[in-house]
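Only one chain is given next, in structure tokens, and it is the form predicted alone.
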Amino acid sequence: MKLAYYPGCSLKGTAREYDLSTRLVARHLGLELVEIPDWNCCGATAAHSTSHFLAVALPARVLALAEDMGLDILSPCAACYQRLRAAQEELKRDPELKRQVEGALGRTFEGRVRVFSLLEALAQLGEEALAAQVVRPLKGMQVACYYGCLLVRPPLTSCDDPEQPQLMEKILAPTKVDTLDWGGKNECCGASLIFGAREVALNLIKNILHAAAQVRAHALVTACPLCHANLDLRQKEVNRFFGTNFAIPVFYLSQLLGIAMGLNLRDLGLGSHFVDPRRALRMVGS
């Protein structure tokens, strides 16, 4: 299986574990990614805020690159996930917007490729050949997937049942890894409300981390950079703002796999975690 590879921003910056961890198991797994050239930032939460048009000019244009490849694309950042697959909805839909960002691009827009988040492509491969590559099963390991709301909202755009979702489920269950029935996989952890509502969001994480310790989670696993961020790197803050004492990590899914499949912790990113992973990484024996 060959697809375009569209990193998006952020896995080329503060979620640079992310981008590793996922060319690396793709490679393993024989998914062949060829990185879209010239890419650009999909807008991300900022454009649609500020300007419809340029939240749904600035995906397409990184759909219309990989339409040239004549390769689908494989989008691992969710929010990048979400704009691209909103765009493409939008001008199927809407025949004048479609003109006019086919004036801003200079060429024609044919809509051909389909995207692909991280979870759709390894459900993909299906289970017998991500079974295969597991040398070193997560027995004793108890996480919660956790999802967000990007790639599972709005319905349009899910690549997911919205309330029950089950894809990173399916796709962590040949590494023997328990995966925990909770309910907070879904929530929303604020994403980027932490520059401009700094509590609402803390208050957010704080829940999700609440719900995850609830029900003894070793870890937590995702496929959002923001998400990420937020339940890693905040993970401090929010026990100094409400007096708690969290201590989940907070794997990315590829991590989490590739760590089942064998491959060398570093060149996973593992060492670039706010919240230390060994204990969790202990039990497992890794």
Second form
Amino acid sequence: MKLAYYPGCSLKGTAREYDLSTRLVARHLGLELVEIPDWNCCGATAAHSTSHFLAVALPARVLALAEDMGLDILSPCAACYQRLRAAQEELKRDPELKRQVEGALGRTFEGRVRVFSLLEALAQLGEEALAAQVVRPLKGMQVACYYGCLLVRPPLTSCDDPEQPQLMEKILAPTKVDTLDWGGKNECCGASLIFGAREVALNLIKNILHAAAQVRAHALVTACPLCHANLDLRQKEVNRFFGTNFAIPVFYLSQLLGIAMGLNLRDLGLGSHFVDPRRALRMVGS
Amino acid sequence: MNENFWSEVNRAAGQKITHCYQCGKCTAGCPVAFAMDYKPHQILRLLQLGRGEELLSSRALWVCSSCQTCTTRCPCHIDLARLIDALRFFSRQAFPQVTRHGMPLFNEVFLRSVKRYGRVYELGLTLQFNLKERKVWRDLDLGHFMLSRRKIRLLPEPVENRKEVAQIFSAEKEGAR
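Alternate state requested, the form predicted in complex with the partner chain (shown: the form predicted alone):
Let's see the whole complex now, leading with the same chain.
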């Protein structure tokens, strides 16, 4: 399978390891990724909080570029994924807006490009294809799969059930990792509130970490750079703020898969965790 | 402003505000309701009562994390998250001073980065936001960690076709919706 790859801004910076591990794992699974040339930012929450037009027009340019390539899109970032899908639906729903966007960009839309999250792309490969690559089973490690908001909400752009998503658990099944049943999988991490309303976000992050600790998760697994930044980079701050004692490493789904596939840990970007993952890794002999 | 306000609020997702029967499911599921002055179901009630303008100065608009739980669960299919987006727009118009701090400021600095480079320049965005909030040293330890792990770029990496991105922003300014 060949897909147009849309890393988005985070994967070129704070979520560099998500980019590295996604590309590496994809290559080993026979998934060909072609980066969309000259892609731009999707606008994220800042755009849709400011102007409906910007929220559609910015991702629309990315959709148009992929249309030129004649490929469906893989968008590993959950926020980008939601913005691209939402723009697609809006262009379909609102011909007047579509006309304005086409006018501003000097491009037209046929609307035939599909947008996949990493979860969908991996699930589509099928359990057998994944199982065939697993050389180092993760038996003994208990993880809490964390979906957050944007992958599964709102229903219009959801890649799985908004209340009880299961795709991540399915993808990880061939690795033999123990995926826990827990209550925090689609709670909100606060996303960019960490900048503009810090105490509110810290509260949300604490709740998720608490839910994961309650079921004795050795690690969290995520497929979103914003969730990762909040849960990993801010964990120490949560501990300081609430007097808690969390030390739960947060893996990207692609990293955990890569570990099970026996890929080089450094190549998967495992050196850039804020919360040390080594204890969890030793558990499975990595 | 009044007429404009109501037509925009009604246009937002073309939904029927009158359908809300105040079941409170939005508020029950809202992860940030604890920090809101007006709770999600109260936002809808005020809109029904024609008292929407009271919302424009409300803290709730900027505490909402756009997590879409309310929209997902509403039994009347009202897209409350989308309505809040529309209210934010009018809040900035009515009270330009809200953009001096917190989320509205963050959004503004974020979009300025996108306008300028076509992509977000994370380091510049963070520094500028901290500077404007007069918290220059905030997250210094994190910044150091991230630079040492190459998790943050020193220089921006702009798109080549900046003209096209600029066209999007100028069309928006000219009143395209």
